[in-house]
Partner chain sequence: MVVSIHSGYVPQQAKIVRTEQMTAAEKLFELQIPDGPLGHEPGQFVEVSILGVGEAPISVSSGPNRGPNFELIVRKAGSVTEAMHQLGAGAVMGIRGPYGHGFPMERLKGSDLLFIGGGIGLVPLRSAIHYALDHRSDYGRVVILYGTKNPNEILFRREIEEWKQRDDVEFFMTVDRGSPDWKGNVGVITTLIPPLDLNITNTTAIVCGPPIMYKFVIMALRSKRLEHDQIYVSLERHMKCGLGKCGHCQINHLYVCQDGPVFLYSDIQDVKEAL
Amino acid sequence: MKRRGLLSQKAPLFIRHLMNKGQVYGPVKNKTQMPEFAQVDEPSRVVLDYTTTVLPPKRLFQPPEETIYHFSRKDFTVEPAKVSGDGLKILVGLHNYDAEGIACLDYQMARGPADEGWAARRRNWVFVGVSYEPDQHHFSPSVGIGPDHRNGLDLFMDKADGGYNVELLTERGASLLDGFGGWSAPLPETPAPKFHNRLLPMPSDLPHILARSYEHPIWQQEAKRCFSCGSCTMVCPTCYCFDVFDELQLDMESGEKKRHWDSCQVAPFTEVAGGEIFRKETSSRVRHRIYRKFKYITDHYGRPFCIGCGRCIRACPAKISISEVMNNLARKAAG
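In the form predicted on its own, the chain whose sequence appeared above, alone:
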């Protein structure tokens, strides 16, 4: 692995260099305390030293709302919406757990009938990671995503004394560096970050714990606190549930079929024809979300479908913690 030093004052110049290579996206300043992933129009707006974002970078590949196709009731025609994946796109300032979250969805979106919109948007991307200082909610090492995890990244900017040590991970990443002359010698390394939140069981034990906990009273206990607002799933990097609806134009003859993010935590999500709701109880929805992260998909994916970013914990108005739930189950399973 090759490394090059990048002084902090040179970082905006490096981002400007990347903007000359392709469209650059990253965590940019907004009106809130947390940055958001968006296209970069000015290097000074990029925030490399950040804790997390409210919404994960999946929004770049699966927008909160998108048109699936256009239709005409008059002509009885249906035309699929065009999704462009042309041109090099560079996502800079990506935390390693978010890169893993994108890899999770790459896997799931290709299962069965592939999600064509996701596949089209995922083409021609290069990922530039950056290290971070965890807060009290992060627990990514507990699901196998420690500070040295580099899966899915092409370059990695490791925070160092006075700047970053840029690691060259792939040929595609190395090609981005051509023509940039602002390097220094590798900088002194800083101490490894300390994580304050963690899961007690090993990742491989999580499905087995849940296999014995389907009727556990903890689901009823957590349901008493849950507002069924769906905040946890809206900010989750590996949730992908959606709903579809038709939007007619004023002429009532043409329109669009659209889809938007939805949540398994709200009762109407499982409502079917006739008004039946087959996951009506709040406890069943709370349980379903956690089983989706540590059992159902894990059984065939081979690793947790939770990346330990802690976004759901931060967003929950009832302060329900997915890590605390699993730790409580693990303690009772051991006892």
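Next, give the form predicted together with the partner chain, keeping in mind that what was shown is the form predicted on its own.
There are no partners or other molecules in what follows, just the one chain.
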């Protein structure tokens, strides 16, 4: 694999170079502590050294809220929403697990009737990864996404002594480098990052553990703490549920059909006319989320549908931890 050295002080120049090749998106400085994925207007605002973002990059392909169509009630006209398909888009500063999160949704959004919004927004992207220092919550290596994982990435900026070693992973990625003169010789490598959180079982054992844990008391125990606030699903890169609703303008004639992210952790999610709520107990909702990550989709995807980013753990006001739940189930299953 080809590598080129890039000194830290040249990184903004590199991003400036990419901005000449296409629209650049990446983790940009935010009012909050963590950067958020957004379009880059100024290279200096890109944060390449970050723990993680609150919201996953999924928001670029499935926005938290989007228009499905515009309508007019008067003559019953319906005009589907449009997205710009123009030009190359470059996502810089992507952690390798987030690339896998996008791959998970590429898979799920294409199943059955494909999601046209996802498909249209996913066209023409180049992904530039970057290495990261895990905090106490990341457990990506336990779901098969170790520090050397490069799936779905076109270029990778591997943190090295004094800067980065930029790895050329695909033709598409390599072609973006044409005309950039800021390279150095490859820089001395730094030791591989240490992870502080992990899953005890092998990824392939996770669905089997859940297969025998449906009635386990752990769901009730966790439910006692859960506020059903939905934060865990809002921040998850592989959650995709949404609500659909109509928004009428003041003229009461025109409006939009919209959709926005929704959460299976709130009770009304499954309520039907007549008042029946199919996942009424908090424990059944806590369980549902975790089965979606390690069993239901995993059974046909062949890999965990959780990328070990730890976002749900960081976001949870009740300190419910998906890794701890799985480890407790594994221990109990073994003992």
